[in-house]
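Below you'll find only one chain, the form predicted on its own, shown as structure tokens.
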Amino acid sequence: MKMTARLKLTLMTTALLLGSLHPSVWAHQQAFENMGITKPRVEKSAPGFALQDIQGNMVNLEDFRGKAILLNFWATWCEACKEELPSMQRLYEALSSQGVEVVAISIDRRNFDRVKKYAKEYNLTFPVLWDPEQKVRKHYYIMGLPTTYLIDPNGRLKGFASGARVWDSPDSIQALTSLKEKL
């Protein structure tokens, strides 16, 4: 009898907690699931970096503090990377004014001109950085391309995706805009 009362109390408490969650939490989780974004087991800060962009400027991760970031690792020889670049550009055009940043890091070891050529060919206007020694790639444990991390405005890693995605899909937009909300 006592156990039944305890079980009822536990179930009621759980139901109240689940019911009190803001609808955006559910939408955020569903968008991550639909995009195949894996959440980290232990949430931690994104590794910092300073890399040269294709205009020759030094860019730091800290430059984007306060924005939700889609951080993509790619290379000019990666066919799947080429597939998703146009959708990343459309996402950037749609959400950059809403505090969402798209940053692409090329891990090509040589031929910086080829990286610049691809950015021009795909009309990329978001920051395209170059990691020729692949130090940043190693800090993010990139094992295959493309790999994309989602980072919240406080610089915390919120999830990652391996393989190409359609980044301007409604689920992707929901996933990124939800990072701007306090969850």
Contents of the next structure:
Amino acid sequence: MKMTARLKLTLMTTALLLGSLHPSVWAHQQAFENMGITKPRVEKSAPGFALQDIQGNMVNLEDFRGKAILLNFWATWCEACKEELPSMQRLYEALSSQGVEVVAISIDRRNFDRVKKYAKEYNLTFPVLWDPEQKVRKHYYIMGLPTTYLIDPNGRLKGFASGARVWDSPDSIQALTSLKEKL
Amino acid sequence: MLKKNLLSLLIANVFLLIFVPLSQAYIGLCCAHCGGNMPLNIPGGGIPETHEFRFKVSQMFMVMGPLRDGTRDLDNAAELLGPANGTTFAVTPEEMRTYMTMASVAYSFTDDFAMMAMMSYIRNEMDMQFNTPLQSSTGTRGFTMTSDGQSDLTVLGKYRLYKDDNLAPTKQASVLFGLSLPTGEIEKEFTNNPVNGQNGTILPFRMQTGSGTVDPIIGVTLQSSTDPWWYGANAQLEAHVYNNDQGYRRGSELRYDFYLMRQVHSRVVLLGELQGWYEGTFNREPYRGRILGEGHAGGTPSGGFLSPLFDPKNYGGHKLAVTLGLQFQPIPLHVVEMAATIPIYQDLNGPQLRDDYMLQFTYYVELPTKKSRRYTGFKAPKELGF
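Structure of the form predicted in complex with its partner chain, please, following the form predicted on its own?
Next comes the full complex, and the chain you just saw is listed first.
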């Protein structure tokens, strides 16, 4: 009996070790590291929101349940934000059919027309929302722009990135697609 | 002079080179504090992002002249030149040119508290005109009086008392407090005066490069922004409360500014500024004038002033000026500003040179330290599990 318990423990430990050494797990972790994405210590649900998009429709976080989400906070006056918008669009075009959603929330307080103008100028086809009252921004503790959260299909926060990134890089695609998989 | 200015710039650049490696990990994060920026000619106005340095080098060129008393310009030759009897003078200024190279360093310890230190190297040139007897005796119409050297060191702290938003505030109120330290000189002397016996005597007040006293500075700054406009006001008082080693003190100086800035491009901001100064008179002559008679006719304290520049009452007044300029960000973390200032109102205490115009070019670089949110990106919020 004693030997059986020890054997079980050994097998479980071996399985865990082998699992953690699986190339895909290692690759996902490496992708997060390469992208400078901080993983949560404790996984929490992403704060919910309901905001207007540039077409005037109300959009809820819940609308994207079942999809991995790249949730980006930006502003038209933020130069670094504009640098990463094209790569976000390319990422969206590459992965939207695979259940990955890109959502950008502008925190411009006014001049919504300028947000629309930028969306048009950069040919953004992913949802662009507007948070003029800064409520959602505060719920997400945004302290600099751009800031991006990665959210899994169950609505749980999986990653945090502060500053501009090239979002259509192989590492980014790896990180986003990994959110769709059960690790 | 050029060599000394270049030396100042060189020292500033060495500072930059020492700290440039700190900024290599910059990852493209907008701290969103640009809306809290101010015209760079407001001392202590703009401050760096939290845990970042800001090194600033500025070159200023100012021209003053002609003479004015109250709000009326004076005809130098007709109204002031004559015997040194208290009403007319043996020698009067015609124009003054000031070249100032300023270097400053600032560091923000927290989101709300920053410290900065400013040092200048100044060069003054003042064209002087002799009365007829002196023109005859010296064989020249006048001469150019010069002085140069380090000015007083200013150390300022800025504490933000109020902000309506932590990331991108639209309203902020801050207090400024600090000291001006007497690193400049108060006993600069004539070196090229064509009049016999004048070289080696003390230069007038304005040609000195320092105040000779430790002077407290207090101020308040209000900043607002409504995209794409930034606007605000600033008021600063530099008090001169005791006499220096020469037994005199400058008049206290109140400076106030109203500014309006408009972002016309993501890298370009236009600025307009209304600036005002109230400055008191000097309280009395330096010891070398009051007791030793330097700057007086006959070299005795009872003699009339040789020039209106030696009379402590002929300083200060109320000035208003307008500044127009632009700030440009060629690459992230680097900003240049070009500004021109012209006076619109000057009510001066006694005959003195009025401001004509001022040009200023400023460059600054922001250098994130390892603690800055722009170095590695802002720390993920623990409230959300990170």
